[in-house]
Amino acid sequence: MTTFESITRPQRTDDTATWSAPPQPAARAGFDFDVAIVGLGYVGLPTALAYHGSNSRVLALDVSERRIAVIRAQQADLLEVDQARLAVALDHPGFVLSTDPDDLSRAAAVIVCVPTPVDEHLIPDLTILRAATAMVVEHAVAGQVLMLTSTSYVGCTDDLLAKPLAERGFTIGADVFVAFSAERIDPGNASFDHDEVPRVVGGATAECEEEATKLLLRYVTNVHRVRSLAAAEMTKLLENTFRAVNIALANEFADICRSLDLNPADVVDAAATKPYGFMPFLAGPGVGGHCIPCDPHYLLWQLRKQRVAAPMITQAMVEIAARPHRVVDRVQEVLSAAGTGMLGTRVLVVGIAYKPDVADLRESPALEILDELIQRGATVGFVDDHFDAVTLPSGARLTAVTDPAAFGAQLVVLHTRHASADLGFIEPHQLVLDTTYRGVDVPQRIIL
């Protein structure tokens, strides 16, 4: 069995959406598709397009008719390169959109790419993943490679795929091949081509690992093989827990710098000139998206069941959860210092997506910030080119401000700076609380 081995295939020579990969092995006899992707969200759809762009016959499946309609209308939030790939795929017979689980039996491989959120109590919510894997198990046929990419707890692939398949009578590693390879897509980030980011894979058996590696090498250029499903699952948890701990440290360090009248961004930039032993993490208003606010809780949840303490990770997640509240406290401090207070003061939040240049509100700190500002008595508005309205955690519905200058904000909160954001409306007399630490040069700018 190959262990801890990185395998590569030849690099492609251009970045066009119609690039043709080297000839790939044909799907096993009797299958209409080389691969089926279950779940067409921020991970599944780019993955399906990457496979299709590498000459694979793709079944793209989602149980939501609405999501399929959005994709057909080419309105999905995608990078420019993936938008081009989608336009090509929609006109190609080798790319089929479906909502019918029965179609899964027609694919030589099935990859599950569905969300794994946490609930309001920060407990893993496996509802979607359990439903997706149960659907895959129900429609599994001999010869298939079945791969999970959704981040979850260690042992999840065995619990939700391998064991149920064995109960159906399949011999794992002979009849079907089970593997885990966590997704590594960064929504909105065009700096790292999805195809060129190395993938870590672990199989239920040596044969499963081998077949899963072949499947991944259909479109990625580098695969790193580990010796078990559990090692692959734990790798993803380490990646995002590492980021969570360091972001919590960056936020704390930013608060320390402000108390010493230093700009934390300047200090981070200076420290980042060291070519070894330091990795820059930037402070901000909180952490959003699916990974960092959620994934470490899968690990903590599992450790609690085993009575294993992880105090550093636990405290980091406590600090991350508290960050939006700290932003509102800072708004209160700034307004009090200006002699206005919070009650009735007009506060405009600029950018509410969880990161720049994506139409993604998942776990965005802005939602909690807007909600708490309203609860404390402020008159609140927001501007964001990606959203016309938003529903807050309290259930309140807030419509975007169409004319920020006319809103007459006494305080502007820079939350997310999209490339398209126009801050020309800000007047010299308006206070600006910059939670990004890298805002524009405005007269009344105050850092978080």
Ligand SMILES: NC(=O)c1ccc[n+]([C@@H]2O[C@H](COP(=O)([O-])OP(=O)(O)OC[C@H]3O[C@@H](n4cnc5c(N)ncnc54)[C@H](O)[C@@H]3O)[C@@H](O)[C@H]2O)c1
The other form holds:
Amino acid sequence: MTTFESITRPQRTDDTATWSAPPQPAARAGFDFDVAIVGLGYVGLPTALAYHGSNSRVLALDVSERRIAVIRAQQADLLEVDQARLAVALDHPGFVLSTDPDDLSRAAAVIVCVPTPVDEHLIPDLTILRAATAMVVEHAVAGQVLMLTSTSYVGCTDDLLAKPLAERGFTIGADVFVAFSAERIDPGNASFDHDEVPRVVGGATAECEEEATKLLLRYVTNVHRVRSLAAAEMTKLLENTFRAVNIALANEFADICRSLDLNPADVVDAAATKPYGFMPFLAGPGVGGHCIPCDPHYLLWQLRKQRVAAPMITQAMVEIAARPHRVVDRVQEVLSAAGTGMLGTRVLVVGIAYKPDVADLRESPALEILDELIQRGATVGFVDDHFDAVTLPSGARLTAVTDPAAFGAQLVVLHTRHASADLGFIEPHQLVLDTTYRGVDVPQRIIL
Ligand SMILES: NC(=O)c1ccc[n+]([C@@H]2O[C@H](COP(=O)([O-])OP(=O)(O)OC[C@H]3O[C@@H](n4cnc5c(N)ncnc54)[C@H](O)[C@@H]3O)[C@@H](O)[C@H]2O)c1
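The form predicted in complex with this ligand is what I need now, so please give it after the form predicted on its own.
Up next: the whole complex, starting with the chain shown before.
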């Protein structure tokens, strides 16, 4: 068995939607599709398009008719390169959108990309993943490669795919092939080509690892193999826990810098000139999206069962969860220093997505910040090119401010700065609280 080996596919020459991919391995006999993607969200849809772009016949499956309609209408939140791929795919018989799980048995491989959130108590909510894997197991047929890419706890692929498939009578590694390979996509970030980001894969057996590697190499250029499903699952948890802990540290360091009258961004930029042993992380108003606020909780949840303590990770997640509340405290402090209380003061939040250039509100700190500002008596508004309205965790519904100059904000909170954001409405007399630490072109800004 080959272990810890990196395997590279020949580089392609052109990265447009119409590039000519290297010849693909022959599909398994008897299957209409080379691969089925289950769950067409921020991860699954670009994955389906990447497979199609490399000459695979793709079944793109989602339970949501609404999501399929959004994709058909080309209104999904995608990078330009994926929009182009989608336009090509929608006109091609080798790309089939479906909501019918019966179609799964027509695919040589099935890749599961469904959400793995946490509930309001920060406990992993496996409902969606359990339903999706149960559906995949129910429709599994001999010869298929079944791969989980959703981030989850260590042992999840075994619990939700390998064991139930064995209970159905399949011999894993001979009849069907089970693997885990977490997705590493960074939605909204065009700097890294999805297909060029190496993938880590672990199989239930050596044969599973082998088949899963071939499946990944249909579109990615580099696959790193680890010796088990669990090692691959843990790799993803390390990646995102690493980010969480470092973001918590960056936030703490930013607070320390401010108390010493230093600009945190300047200090981070200076430290980042060191070519080794340092990686810059930026402080901010908190973390959002479907990874950093959630994934480390999958690990902590699992460790609680084992009675294993992880105090540093726990503390990082506590700090991260508290960050939006700190932003509101800081708003209060800034307004008090300006001689205005919170009550009735007009506060405009700029950018409510959890990060620039995505239309994704999941776990966005802005939602909590807006809610708490309202609770403390402020009159709030928001602007964000991606959203006309938002429902806050409290249930309050806010409509976007259409004329930010006319809103007359006494304080502007820079939360997320999309490339398209126009800050031209900010008047020199207006207070600006910069939670991005990077709004250097707003001279009157106060850093968080
Ligand atoms: N979003 C990211 O930045 C990112 C990056 C890397 C990894 N991940 C991981 O990838 C996984 C998927 O995340 P996402 O952001 O793409 O989720 P998402 O919410 O954007 O999309 C999930 C899709 O799955 C569909 N779905 C739910 N149940 C289904 C079922 N039973 N069958 C078919 N479709 C079903 C939903 O309708 C939805 O369209 C998560 O585990 C996440 O942690 C996410």
